[in-house]
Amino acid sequence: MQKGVTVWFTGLSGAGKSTLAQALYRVLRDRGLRVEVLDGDVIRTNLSKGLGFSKEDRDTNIRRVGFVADLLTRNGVICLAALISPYRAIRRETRERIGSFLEVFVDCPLEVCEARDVKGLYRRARAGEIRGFTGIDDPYESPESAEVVVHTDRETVEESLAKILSALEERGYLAP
């Protein structure tokens, strides 16, 4: 039987969270694996529709994601959530919430996120159009301890899932 776990990605905006959630669900489908992806873009326009981007938005951002993690996880689907979640505290309240959690932080240096910037919301944020802007004027707290450092300005997408998947396996929620 599948366990279910929530793979939690983690980083800024552009750093690649959306990019290798979408490459490990591949893999896990075509293994047969019961999978979901909660991405940060379509949660915002779906279930948190109307939710800024203060603190405590961003917190009832999280909180909400965290409880449809928890369901997936407890009915035994692989979830992936690809957020910003930019506060240890919520991230660590998540975490706690869920049990069966796998933080993968998807370390990028902010001038390698700012080129990849295809939607231009650093030049925005940049430029005080966009205020509150995680790593420009409000702050990204990186993990303490997650379980998967990933650098996607240095490592391939392959390279960065097999980290996650030895993880993965190394901790038995899938076959080696």
Contents of the next structure:
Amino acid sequence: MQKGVTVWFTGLSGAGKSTLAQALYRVLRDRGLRVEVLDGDVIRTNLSKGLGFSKEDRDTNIRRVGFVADLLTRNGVICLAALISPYRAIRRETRERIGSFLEVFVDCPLEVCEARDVKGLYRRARAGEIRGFTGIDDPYESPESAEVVVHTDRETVEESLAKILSALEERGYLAP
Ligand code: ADP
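Coords for the form predicted together with adenosine-5'-diphosphate (ADP), given the form predicted alone:
Up next: the whole complex, starting with the chain shown before.
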């Protein structure tokens, strides 16, 4: 029976969480494993529809995703959660709830995320059209002990992906 685990990607908007979660999803699916992606942007249009970006709503969002990730993980699924999840305390709470948990800090300088501006949100935040945007006028608390740190400003997607796969193999979640 496949061992379940939650791989939790945290980082600024545009850091590369979705890209890496999708790339990892394809690799694992191609190996015949059961895998599911919980992507922040998708979650906010259904499971967490109506929630905003106050600390309280962000924490509620993460608790909901943590609840689903726990169910999947308990049932032997590899769950890939890609959410900014800016607060350290709620990430710790989620880790403790799930147990089989691997935190990936998708580290990328704000200037690089802003230059990428994948969704045009930084431009809108700078123009004052969006308030409480992480990294601009809302905090991001970097992980202090993530199992994996990827630097997407100087690694290719393949290099970052290889680090995550190695970490999963080392911990016995994947066959080498
Ligand atoms: P997020 O989900 O964190 O908001 P996205 O995955 O939507 O970020 O966007 C990240 C962007 O950075 C993509 O355009 C991706 O191609 C690029 N990128 C460059 N290098 C990497 C890397 N090593 N890992 C992930 N993304 C990268």
